[in-house]
Structures are given as C-alpha cells and as structure tokens.
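Just one chain is shown here, as structure tokens, and it is the form predicted alone.
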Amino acid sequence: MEVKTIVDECLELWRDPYPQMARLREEGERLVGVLCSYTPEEVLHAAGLTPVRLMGAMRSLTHADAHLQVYCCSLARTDLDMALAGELDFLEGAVFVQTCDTMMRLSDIWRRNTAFQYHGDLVLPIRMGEEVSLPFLVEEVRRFRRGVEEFTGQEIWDDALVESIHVYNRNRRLADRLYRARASNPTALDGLSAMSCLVAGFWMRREKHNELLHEILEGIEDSGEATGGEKVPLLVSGSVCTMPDLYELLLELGADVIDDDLCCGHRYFDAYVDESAPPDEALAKRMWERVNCPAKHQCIEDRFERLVRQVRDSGAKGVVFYLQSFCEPHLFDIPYLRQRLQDELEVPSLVLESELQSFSRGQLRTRLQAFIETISGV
C-alpha cells in the first residue's frame, strides 16, 4: 500500500475513531476503553482484550452535565455523555487511572451510572519516580492484573504477559523510528502524517499497528518522496490532541510539528518495559521511570530540562502549548515553562486551549497565524 493511502486512512481514523471501534466489536474483538497513557495496556492485551483510547468527540452534551460540572475538561464530559447515551456500548468496560481530580470523579460517576461489565481503576502514587513509591506501584499493577483475571475468568500467565510486553515494546521502537524519520527528513513525512499514523494504533490490535508502522517506514525509506518545502519547525506540548485540526492548520500556515510532548504522542511511547524482569515489576518500573504527567508530583525543573532537550534536538523555533480547557495540572506549569524558554533559549511560545463543545477552527487559525508570523519576522 502506498504511504499516502496509509496516511489518509489513519487521518480518517483520527477524525472519527468510533465507527472503527464498532467494527472491531463486530469482528469479535473484546474492547476495553482506556482514558490515560499510564494504563498498562499489556495486561489487557495478554488477557485477550483490545484496549482502545477514548479521546472525546466534538458534540453537544445531553446527559453529562447532570453529573459533571461545566468546568471539568471536555474530554471527560464528552466521553461520559457518549457512554450515558449508549454510544459506547461496543465496549466491555473501561479503565480509569487516578491522575487529576476530574478523572478520579469520572471513575466514580461512570461506575454508578453505566452498565458496562468491567470497570478498572489504577491508583498511582503522587510522587512518581521516588524509591518509596515503586513497591506500591508494583502491587497496584498486580491488583489491576487480578481484577482483569476476575473479569475474564481466566488467569493471565506470565508467558502471555511477557509476549504482550514484547509486542508493545516493538510498537514503541517502531513509533520511535517514525518520529526519527520525521525529524531527519520532515519534507518526506510531515507532523500531521506522523501523528496520524501513531494515534491510529489506539483503535486497532497492537500487532496490526506494528505491521502498519513497519509498512509506512519501509515506504518512506524506499520512495524518498518529499511532501513540500521548508516550513517553520514547532514543538507541541500538552495533554491530548483530540483531532487533527491543529496539525492541519499549521501545515496550511507554513509551519510543521517537528516533535511533541503529548501524552498521545512522544510521552505515550517513551521508555521500554524490561522483558527480562518479572512482568508485573517491569510494567510498574516503566510507569515509574517514564517522564511524569503534570498531574503527578515532579520537580518542575525536570520537566523544563526535558522540554529544552526536545527543543534543541528537534531544532524547533517555537513551542505551542496545546491543552484542554480547565486542565489545571498543565496550566499550573505553563507560566514557569514559558518564562524559562524565553529567558534561556529565546524561544517564543503560544498557549492554546481546546473545548470540544465550542471548538472554533477560525479562532485557532488566527492565533496560529499571528504566532508563526512573529517567529518568521513577517
């Protein structure tokens, strides 16, 4: 299959993944929704379940406002609204990771007001990355594994879990190759194409996504085709990019995303699971070692150093902070990060908030255009 065809299909999937999830259910897959990149998907995969990412939708709300305040993020509100409206009935259940206040409350509301067969919770320590928290996290992964076994009625053998870890590690290596290919030759693979091919894996079996990534990488290397001329290189940092509009608009305006710090992007495949260690401990160790979500305690200096390293390595000329409205953990960090970027690197930044119920592509375009013109000196 040609690279363009693969990219187009992945892009369509990113725009509206829910029909694809329904088709997977019809084909016999047992789907479990996940709402956070901290979810140890390998456990679900080893149990014969297929994890699929819930990333909200552009829609008017008819049910969720009775349960969640309007100042909760639109990801939580639209996911809940679809569940209450019966539009996620192809799922067998969902997994909730206790990160921010909204997600913790969403878990309770979901459990009490929906009729899914399975409900999983994963409690993370606040102080991730510190020695005292690792034993707790190992036990939490074991508890999560026991809950999945209880739901399926079958034991998850270590051999099966190790095999799933191998499949997911291969996926991470291929995703890393995809990002490196974009960084080394952005005229052959733009940011929109790379991100589309990455997030498409959220809505398919991981083995199939590995085949897709391998095929597109071979296609890029074999063809050497270019997609366009020089564009202003940018880095996007934030939570979840729920739709491709940001990436599309940047390309239209003469810019491109050369790297990202998103939990649906670079942070999702960051770090590998040790395949030689006991699987529960290895899964916990990866979560414990990987770059922290702002919802978890971490010295903000560590986040800044990582962001600086990404900006320098990628050659980005600006940073776009893109997040969901009312996402307080990210919002708390941004003033410090912006000031340090300007003071130490003289790299300008822009903060954009997205609200799925009132998304305005026109307003987004205007702000991006002004930012790019400032960088370009127009």
The other form holds:
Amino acid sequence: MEVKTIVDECLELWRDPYPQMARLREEGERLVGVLCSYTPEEVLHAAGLTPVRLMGAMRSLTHADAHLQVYCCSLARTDLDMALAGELDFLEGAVFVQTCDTMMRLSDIWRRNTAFQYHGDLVLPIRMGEEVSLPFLVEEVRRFRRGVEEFTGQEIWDDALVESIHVYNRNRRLADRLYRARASNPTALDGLSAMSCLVAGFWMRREKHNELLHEILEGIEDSGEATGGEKVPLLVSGSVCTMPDLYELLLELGADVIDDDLCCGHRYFDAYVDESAPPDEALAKRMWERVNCPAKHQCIEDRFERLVRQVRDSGAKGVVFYLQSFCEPHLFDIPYLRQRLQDELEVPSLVLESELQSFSRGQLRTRLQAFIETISGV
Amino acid sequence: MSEEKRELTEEEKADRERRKIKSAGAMRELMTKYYIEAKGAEGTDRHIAWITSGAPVEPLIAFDVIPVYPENHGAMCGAAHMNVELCEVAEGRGFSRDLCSYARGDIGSAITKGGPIGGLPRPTFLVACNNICNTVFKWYEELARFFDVPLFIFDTPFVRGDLPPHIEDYSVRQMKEYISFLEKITGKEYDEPRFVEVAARSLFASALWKDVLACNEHRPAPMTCFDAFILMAPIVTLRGTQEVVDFYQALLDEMRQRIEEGIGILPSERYRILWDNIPIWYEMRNLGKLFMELETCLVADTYTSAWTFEGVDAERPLESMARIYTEVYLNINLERMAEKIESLAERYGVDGMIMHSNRSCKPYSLGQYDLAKEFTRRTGKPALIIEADHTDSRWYDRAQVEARIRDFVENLL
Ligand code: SF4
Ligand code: SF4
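The form predicted in complex with its partner chain is what I want next, because the block you gave corresponds to the form predicted alone; please supply it.
Let us now look at the entire complex, which starts with that chain.
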C-alpha cells in the first residue's frame, strides 16, 4: 500500500476510533479499554484480549455529570459518559491505572455504575525508579495478572506472556524507528502523519500495527526525497491528544511537530521490557524505569533535563504544552518548565488546555498562529 | 444585618457565655506558642520540616524536628480571608487557578512571606505523604525546588478493600527508610524507646480526640463541627507531644461536664447534620450563624475524624504506624467510605448530610455524587451537595449556597 493511503487511514482512525472498535468486536476480538499508558497491555494480549485505548471524545455530556463534578478532566468525564450512554458496549471492561486522584476515583465510579464483566485496577507507586517501590510494583503486576486470569478463566502461561512482550517490544522498536526516520527526513513524513501512524496502533491488534509500521518505514526510508523542512519545528508536551486538530492546525500554519513528550506519543514506547527476565518482574521493571509521567514523582530523571535534551536534539524552536484542564500533575509542572525553557534555552512555550466538551478549533488556531508568529519573528 | 447589631440582653449574654467552649482559649495559647517556637527556630540549628497533614509526624517528634503544616497554615490564611491574595501571587507565577488552593496559597506565602503570621519558617527539609491526595507530592516537589531542600516522600498506594500485604510491606520499608533519612539529616541515632513513647502519646491523644468527637453523639450536642474544625489543630500539628495529650484530656473533661449539665452548643437544636469534606474556611462565621438560626447542628463530619487512629501494636510500632497511615479515609475506595459515612450517621443520629464539593480537593470530592446516593439508600436520609472551595472564596456563591442550605433544612423531617 502507498504510504499516503496508510497514513490517511490512520488519520481517520485517530479522528474517530470508536466505529473501528465496534468493528473489531464484530470480528470476534475481545476488547478491553485502556486509559493510561502504564497499563501492562502485554498481560491482556497474552490472555487473548485486545487492549484498546480510550482517549475521550469531543462530545457534550449526557450522563457523566451525575457522577463527576465539572472540575475534573474531560478525559474522565467523556470516557465515563460514553460508557454510561452504552456507547462502549463493545468492551468487556476497562483497566484503571491509578496515576492521579481523578483516575483513582473514576475507577470506583465506573465499576459501580456500569455493567462490564471485567474491571481491572492497577495501583502504581509514585516513587518510580527507587529501590523501595519495585517489589511492590512487581506484586501489583502479579495481582493484575491474576485478575485477568480470573476473568478469562484461564491461566496466562509465562511463555505466552513472553511472546506478547516480544510483540510489544517489536512495536516499541518500530515506533522508535518511525520517530527517527521522521526526524532525519521531516519532509517524507510530517508530524501529523507520524503521530497518526503511532496512535492508530491503539485500535488494532499489535501484530497488525507492527506490519503497518513496517510498511510505512519501508515506504519512507526508500523515498529518499530528503530536503530540509521549511516548517517551524515544535515540540508538544503533555498527556494525550484526543484529536488530530492540533497537529493539523500546526501544519496549516507553517509549523510542524518534530518530537513530543506525550503519553500517546514518545512516552508510550519509551524503554523495553527485558525478555530474558521473569515476565512479571520485567513488566514491572519497565514501568518503573521508563520516562516518568508527571503524575509520578520524578526521581529517575528530572523532567526539565529530559525536555532540554529533546528540544536540543530535535531542534525544536518552541514548545507547546498540551494538557487537559484540571489535570493537576501536569499543571504543577508547567511554571518551572516554562520558566527554565525561557531562561536557559530561550525557547518560548505556549500552554493549551483541552476541554473536550467545549472544543473550539477557531480559538485554538488563533492562539497557535500568534505563537508561531512570535517564534518566526513575523 | 440590622438584627446582628441588636444589643444582646444580659440574659442572652450570660447564656452565650455559658455555652462557650472554655478550652478554646487553651488551644489558642498552645497554637500560638507552637508557632512562636517554630518561627523562632528559623535560622537556628534546629531542624524544621514542612509536612503534609496525613504524614507520619511521630518520627519527626522523636527526632526533635519541628513539624510545620502548610495545610494548617492554609486554613488559617483562609479563615483570615488572606488566602486569595496569596493564591494570586502563585497564579502570577503561572500556577493554574485549578490547582488546590492550599498549594497555591502556600507557594504564594513562601514567595512573599504573606499571611496572618508573616509566613512559615523556612524548612530544612520536607515530608509529603500522598495518603490524602496526589496533589501534595507535586506541591512539595515545587517547594523542594523553591527552597532547594531534600524531600522525603512516604508513598501510600490506594487501598481497595482490605490492606493487601504488598502495600503493607512497601509502607513498612518506607517507614524504615524514613527513619534512616532522619538519622542522616539530623545526625542523630534512631531511639526506639523514644519513638514508642511518642507514638503512644500520639495514639493516646488521638483516642482522646475520638472521645471528644463522640461526645457529640449526645443530644443536645456539646459542640458543632465548626468548633471541632478549630479544636483539631493540635491533633493535626502536635500529636506525639505531652501538651497535646493534656489539652485533649481537659477538652474531654469539659465536654463531659457539658453533657452532664445539659449544655448544648446551640441555644436550640432541632436538626442534626453530618458534614463531608474540608470546611469552607472563609465562611465559618457566616455558616455558623446560618445554622444557628436554622436550629441545626453539624454534629459530625468525615474530616476531623481522619485523625483518630486505631490499632497500634506497641511491639511493632513502625509496622502499625505504616498501616495506620496507609488506610486513612481519603485513601480507601468509595464502598469503604460509604460504610464510614453510614456508621457516623447512625452513631450521631443525623437527619441528613451536607457535602461540600470542594473544587480544590479531588480525592475528597470526586465520588460524592455517588456517595450521596449511597448515603440516602443506606440511611433513608437526604443529602445536599454544595459547591465551594476550601480557601479560594472566588469560587463561592454565598447567596446560592445559603439558599440551598435553607431549603434543605426546611425540608428535613
Ligand atoms: S489528564 Fe490528568 S487528571 Fe486526567 S486522568 Fe490524566 S493525569 Fe489524571
Ligand atoms: S488536594 Fe485535598 S487533600 Fe490534597 S492538599 Fe489539597 S485539600 Fe489537602
């Protein structure tokens, strides 16, 4: 298939993945919703289930307001709304990873008010990367695995799990290659296309996504039409981009996302699971040593240092912080990250808050335009 | 308004005097002394630690470190109507208005030294425990950057159902780590008998506090939650010291005396209400008046009882402390919370519940809609949810909240 055809299909998926999930269900896949990139998807995969990511949707709410206050993030609110409205009935259940206070309560609310057969909880330590928390996390992964086994009524064999780990590691390697290929040849694949190809994987079997990435890579690595991009290179940092609009608008406005620090992007595929270690331990270890989400205490690597490295390596001329309104973990980090980006690198930044219930493309465009103009000195 | 200004008759004055809680004075003295000592220690070689309200403070007391509680200070700033300006300082530095107003106010006060007592003394290190929320460790990370001092995080994973052994083990490991951290910072050695003594006093004070709160099971209630919100300051900030034990002993005696003499806190008590969430600190007076006028007593709440610890094993002090701190009210699932609410409702014989949906505090507030329904299902009593923020009054609509409370109370029974 042509690179362009694949990319277009991926982009369409990103725009509205829900019909695809329903289709997968019809094809016989057993779907489990995943709300956080810390979910050990390999465990679900090894149990014959298909993890699919829930990243909210642009919609006005009909049911969730009876359970969640307006001051919680729109990911939680719109996901719950869809579940309560029966629009996620193709799922067998969902996994809740306790990253923040909202997620921790959402899990209970979801469990109490929906009738899915499966409900998974994974409680993470906030002290990732410190010796003291690893045994806890390993045990938590085991507990999670037992929960999945109980649900399917079948034991997950270690060798099946190792195989799933292998599939996911391959996926991470391919995603990494995609990012590299894109960085070295920004005209062959723009940020929007790269991101589309990556997130599309959230809504298909991982093996299939591996094939897709492979095809794309062959396509662009052969294309050889490398010429320096004229677009203003930017880095996006935050949680998830539910919709492609941000990326689309940037392209329209003469900018492009050259790298990201998103949990549906670069943070998703960071670090590999050790395939030679016992699988539970290896899975825990990866979560524990991967790049931290701001909802975790930063003790592995200072977020700022990492951001600096990414900005330098990618040559980004500006940083767009894209986060959900009311998201405390991200909001707390913004002031110092922005300050230091400005003081130490003279890199300007912009903060955008996403509220899926009241999304306005026009407003987003205006703000992005002004930001790009300041960078390019227009 | 004009009614308020009316001169009280001699009789009314005497009655008011009789109903006043006398120990409040002793508490003010205790807290003033504490703050003077803490502030006086700034710049000396005594260690000062800023610590979250739910964190294990006993090790600090045992190591002679002065604990300082930004949340208690936040409540003070809120009650003094000074927290908004402190929040604005933080907002000016890029902190979103959607962050917890304790955190914003505290960051503002760290920058300007503002607030009723001229800010808190500079910490030499920080201790945060996420058993109350995950906000605190982000907030303390910011403090650690601001003051450039070490931060110890006591990580308490969320507990669903019974405390699983792997969480307990993790807590115990951290307790030990906490002790080593303190040894290193203070250069002193861990003294287990001392720790046990402090822990015992802490538990003893907390048992007394529990008894004090239980006095409100009596009708008429000898105090309201508004008093409890104020009288809890020592158990939050100074538990583990002898003064606190003495203070709560005296308070308990006073409460029992009141019960014996039939002295209620309100001139008349028709309805009894359970309160949920942190007080609306800047509105305590107005709400207090409103409830008095409605002859309604807030007899119990889910907040002050968070400092009533149970089940310590003197043989294994670190282990039991680790367990206690992990299973606090905000760190458990909704079903367990519902059980607590139900048992409070029963014990205190309440006619309904008012929940403060506090936009500053997600772990306390998300889930309230479900809890309210569950409360009514279990007890047959109504619940009201009001929207506010514990110290950011800009989110508060007094007329609307008061109207809703009036409506609610008028429809009781
Ligand atoms: S966006 Fe923020 S608040 Fe919402 S679930 Fe993610 S971490 Fe939690
Ligand atoms: S979020 Fe809630 S528990 Fe946490 S510091 Fe703020 S008020 Fe306290």
